[in-house]
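Single chain ahead, by itself, as structure tokens, in the form predicted on its own.
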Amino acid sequence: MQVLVTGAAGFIGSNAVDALLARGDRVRGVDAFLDYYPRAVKERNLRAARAHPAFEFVEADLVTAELAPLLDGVDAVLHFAAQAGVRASWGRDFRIYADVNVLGTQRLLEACTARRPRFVYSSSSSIYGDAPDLPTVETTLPRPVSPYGVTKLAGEHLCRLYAQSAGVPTVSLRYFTVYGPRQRPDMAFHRFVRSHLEGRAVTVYDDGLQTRDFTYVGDAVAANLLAIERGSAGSVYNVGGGSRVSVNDVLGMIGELTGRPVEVRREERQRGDVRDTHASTELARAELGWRPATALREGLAAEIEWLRGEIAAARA
């Protein structure tokens, strides 16, 4: 196939951009290079693929581009491109979500109506919220406690506006804290590992008794392109790890997988974070065939390795 994939230069992106190569698909990945973290990172994400004959590469903001020369010949859509980040969706700054994660969507959305090829949308966990209950299933009211998972939630009703009246056959995938190899630099684990082999002490929000269901980037993957074949136009799946762990519970596994306790410095709880999450994955595994793969330990130990060669190749 070929297949368009925005955000390409991104954390999951950048790893299904590689998925696809590798099984055999061309891809033209597009990506901003929006400023919320260095593009130098998102430089490194790309240089593999960069050398592949079957990528090829545009920069360009999805909000103001022209759309449709970035859909010729395309089959497939896998749109990652969002303004990522929870705690920063206040205030100001929700005017980048707004225009990223909402209008940027509605516009490739209406340019796929002349061709209507599949399309994938990046979701998220928090559109939930505080669900009531664990493990929670799709059909739950969403209830978001950020402006973050308002645009998200946004952007999913778009997609099944432009299932129903225009026939593109759009999936979304909610996905639950995913985790692995290029991990986003203002995400948890990458925060939590970096410190620790630093030697600096770890900040934690809260208790650390909150729980999240950690789903591993390959996983997510999959689920992708699983999507892209199987998924039913106008659905929405959970994409999750298939366990529910304590902050704490990942701070010892690190201080295991890396030979040295931990070091941990706590402070209060930020706006916009929830308690505990925990995907039903059941409708994913009965429609599109899947389910994680990776256990939390094998996917923690390879972000830790991933993350040792970026500090050893900054110290070089």
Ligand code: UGA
Given for the second form:
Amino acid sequence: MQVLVTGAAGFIGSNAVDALLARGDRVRGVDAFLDYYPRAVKERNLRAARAHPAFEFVEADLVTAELAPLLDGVDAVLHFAAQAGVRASWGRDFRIYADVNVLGTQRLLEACTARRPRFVYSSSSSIYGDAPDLPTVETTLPRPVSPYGVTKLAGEHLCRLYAQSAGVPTVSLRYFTVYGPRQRPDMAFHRFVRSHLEGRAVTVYDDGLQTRDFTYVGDAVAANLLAIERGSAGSVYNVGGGSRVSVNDVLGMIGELTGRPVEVRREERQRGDVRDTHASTELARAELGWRPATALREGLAAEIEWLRGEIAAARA
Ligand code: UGA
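Now show me the form predicted together with the named molecule; what you just gave was the form predicted on its own.
Below is the entire complex, every chain and molecule, led by the chain shown above.
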């Protein structure tokens, strides 16, 4: 299969690229290297792929580039490219979120109307906001509490619309706080582990009793591969790790895995943060044959190992 991966240099995107290459697909990766975090980090994410003969890389911005050539010969699109980050999406920067997440997605979908490749959109648990019921099912009324969540929800609606009106077989996956190797540097586990390994206190927003259904990146990638084959056009699936854990419990686990208790500094609750998330994954199990396979402790150990390597490489 020839697969177009947008956001190919990012966290989940680069892990997906490696998985596709490993199973023998040809991959065209596209990335704009948005400055939300440093380009050097993203270049490292891409290092193995760039050396692979079945990988082609195009530096382009979905908001402005001519997209038809990117879709040449493509059987499936995995659309990860986005302006990420829940807490940073307020104020003036909202313009970037609207441009990248809404306009960029619409332009890509429009370009897909000619060939109609399988299309997997990276949505987010943040579209639910503070959901009234946990575990949350896909039919719950979406009520995002961050501007970021609003743009991801708009992207989802665009996907459903292009499935209905233009026959593009889109599938949206709502990921629940993905973690693991290459995690973005603004995200909780990355910040916690890096600070702790570097001998600094970690910053915990609020009381640390907020919970997340943390999802291992390998499981999120597996959901994408299954969605290409089995996702039903126009539908959405939750992709959650299967255990709801508090931030404080994660810190306890980091302490155990590193053999040293984590020192904590508290800050106030951040605007746009939801209190709790927990996915119902019945639909993904039934229709995609997907289930989370990596326990939190195991996945966290993999992220710690990766960050140890990153810190050592930066010092060398
Ligand atoms: C994450 C991603 O950043 C979003 O891109 C994604 O769409 C979203 O998951 C999702 O599931 O939809 P978030 O849940 O905020 O968003 O993920 P983390 O940054 O890992 O934060 C988890 C929790 O830790 C939050 O309550 C946050 O306030 C807290 N946190 C984060 C801290 O206490 N300290 C920090 O330094 C960072």
